[in-house]
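This document starts with one chain, in the form predicted alone, laid out as structure tokens.
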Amino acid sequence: MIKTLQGSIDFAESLRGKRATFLLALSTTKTVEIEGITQAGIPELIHLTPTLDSEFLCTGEVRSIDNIATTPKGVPTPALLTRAVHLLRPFGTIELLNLGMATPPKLDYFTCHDFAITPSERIDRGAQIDALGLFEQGVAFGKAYEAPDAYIILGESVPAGTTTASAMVEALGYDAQAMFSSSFREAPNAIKEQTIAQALKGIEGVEDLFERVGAVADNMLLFNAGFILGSSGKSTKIVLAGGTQMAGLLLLVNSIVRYMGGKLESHNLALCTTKWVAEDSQSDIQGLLRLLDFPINAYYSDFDFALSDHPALKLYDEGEAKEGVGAGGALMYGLLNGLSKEAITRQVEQFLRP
């Protein structure tokens, strides 16, 4: 139940029955204010998505609100799904990385890494990110950090973070438009792409590779690409787990590394997104890992919500939400540990019982 985008089966095949550390990456772009860009979560508290994401994944309960983010249309975060595997087939350990939330987790006993890292601007003003400054927090993090378990999972919770990938490839160069997904069914194209005309104007003349990032980006995927060149010479392996994002993230380290004339050994990295992002028509993942300068193997989870009959579940198949809260990796992570499709199912509806 592993589909191979690109690249072998063989590193999928080297996880099985093994643990995994689920790093969560935790950030808020103000660039969540522009009136329907995004609906991962609840509208006039968008900027506490990645807070309800993070504590639900840890305790299966939301503290900071009183019941789980739905977005307008009623379709659930996909914190349900990574919830649902760790309570069938636990990661060894799940720990967060706070790169710029608006209001921290109410949590205690959970590994919180926090780089006093602040918001960032909406990118149609200018995002106001130090890039520099935060890729190097995350090499220095990735040289550091030692996962306690065989591998890791990096999975992101950034509302808007889809049209902030955009709009930092297109910066790059890359010919990459109408690529990335969206939390709609319907991608409100007009609305992102007049966002990311208006980032992109704001960068006119500017030479400096992370300068541009900075004005247009967000902090989750400048800090990430630090980690993940920060930690390239290590022997474990990295799966992202995430959709056009984590490609967009791909993206970056692709231009860095040709930026300061190295090279990324990248066979211990891989990616895992879900089948409604790998399926959408709107969107073109595979397109946009043909870009990279690397070999990447990435996968997809075949998982659906067939066997259910819930309301709510059924939009995802519909093609609301997609992807998020690493999902599609925490999917093969729980397949590979020997879940079925039902297991999984069954347990995210329990989470939407009255």
Contents of the next structure:
Number of protein chains: 2
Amino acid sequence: MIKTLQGSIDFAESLRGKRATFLLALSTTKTVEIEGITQAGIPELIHLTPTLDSEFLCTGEVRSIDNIATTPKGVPTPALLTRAVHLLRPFGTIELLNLGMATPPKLDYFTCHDFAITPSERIDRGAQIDALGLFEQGVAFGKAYEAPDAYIILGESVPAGTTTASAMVEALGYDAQAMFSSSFREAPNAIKEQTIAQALKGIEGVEDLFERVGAVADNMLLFNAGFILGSSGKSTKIVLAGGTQMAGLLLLVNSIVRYMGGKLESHNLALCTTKWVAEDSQSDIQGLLRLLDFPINAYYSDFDFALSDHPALKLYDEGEAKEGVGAGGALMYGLLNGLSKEAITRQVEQFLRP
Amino acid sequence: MIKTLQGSIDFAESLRGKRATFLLALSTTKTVEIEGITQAGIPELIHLTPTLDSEFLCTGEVRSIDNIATTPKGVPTPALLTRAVHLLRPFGTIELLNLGMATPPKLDYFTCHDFAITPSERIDRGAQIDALGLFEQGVAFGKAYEAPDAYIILGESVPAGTTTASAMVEALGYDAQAMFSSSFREAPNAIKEQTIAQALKGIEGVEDLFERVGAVADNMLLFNAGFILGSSGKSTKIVLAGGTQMAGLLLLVNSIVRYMGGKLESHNLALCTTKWVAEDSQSDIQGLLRLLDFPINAYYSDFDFALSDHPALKLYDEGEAKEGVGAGGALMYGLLNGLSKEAITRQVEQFLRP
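What would the structure be for the form predicted together with another copy of the chain, rather than the form predicted alone?
Once more the chain from above appears, this time first in line as the rest of the complex follows.
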């Protein structure tokens, strides 16, 4: 079942049975080098997570290392959920957006849109993103892009992405730091807060919006703010598949629209996350969405691993991992195409069999 | 399984696995105000049945009152069946035809074609329908409409619609009154007959076909006769999803074609109803279809609630409700897309859980 966080169920229901293009936005921020900031991947190899997630989503294989990405606690990547849905009720198309990966995925036959973007730097030392340039690339792509299916699901794989999103939202002047989620159950608040504080210190006195976010955000946020604005005149619906990072992206869009003195036509835009984010006591996605000046439909997919007793999967229900690789939106897609919780659970379990 | 009432199974089989656009034709006739004439809805609120049926089909929610429409005997709307199929094997698209509703449905994102048609009057006092105008609107819509999917399933929600269809078929000169179905097990023949007799008395001496049916039919019949004729040159197949009302619609088409001295190309047209209508001892859908001058494939979906012991659902098997909201055609769609009787039953039961 799909549950409404904000707005009404109609946006989601109008997509029932329709095929979607799944766009996966991939980027690396060197912020992952700060020890203990994320568990979205294998320590020392976290910069590879977007590469591995995209390989696994597209082919069911991880190619750039030997094994599927799990965290030190053994939580497997949420790409398992997205891939499970894709096996049972395939997306019409999967396309990748290379927004600055450390290593491109080893894939043939899949469209990977390349924009010659490099990984961004650690935000505590200044991310050094050409924010306006990246935003404009996003706008141009949004205007030009024609999805081959009825609508778009936009997911992301950006390790440490909640830290950069949180810093960015602070930099934009929203009072929202405590509302951000983490891939950890017990969010590593001291490290995150310190990193964010350091990042914000670096932009003290900087007035320009793009200059500010260019120092503390990540490529995914800046490019996709452009993508959303570039797409906004079109009739193609876009589902932002993610949690507080995607809410942060919407706040960036909100600030840019304010800055430009415009108004966003958000009727064809929605957000869908997982139950783990929606029910997370340590973050507040609804609080983030309430800060927006425009209305937006937001949902979560009522899926958990209650039907499984696999210890690695139960960690999700205990609050680890929570979201990523568009898991929440992918689950919505599965549910809108007649998949049961049982079927999804069995498929995910199968990936973990030795 | 899909069973053939007339013609061959080939029409149905040629649609196996294909996506359909589900068009739901909605209208209110004030004939429902005659006490005891229908049980298609909540007494006093029967004029809202098309509104509630369309809300529930599209979103799973009833919005214009608190609870799902059940009859005084507790028979739930056949919209449950159509919605169950849509959840398990989604239609490609659902679109609504507002052919004169008392209250429009509260829906966003769903296409509701509006034709500025008002509810028709009680047929015992003269329905006052601009029959030719409505028919011509239907023709124009049929010519212009491009279904976004491989074929069209046309369902209806028109309370008291078997009474108006029966009166209309009489008015057209067919000897068929006893062949019409009812939403009751024990059809309220005295009230229906009296209403129909009164309606026919009002058109004694009237010669013109459109003038006659304009006084005794309903908007759904007149508009859709036009829709069928307007679509008849096209390659898109249309499944009339309904029972004796849809057979009545075909008889109206038959009479109009005779009147105009033409010939209907009916190769792309079929009818599909429920088992409850097909096996109803108090009506005779096959008898009605035999009155047509053109050949037509007609089916029923071999589905009943034998696998359920829910008392409200068993009432269907005892002959209450029978058909509506395109249930027969929706079941055919489900069966043609691999659904089992078991799966449909379990989904319908789930709606009725407290």
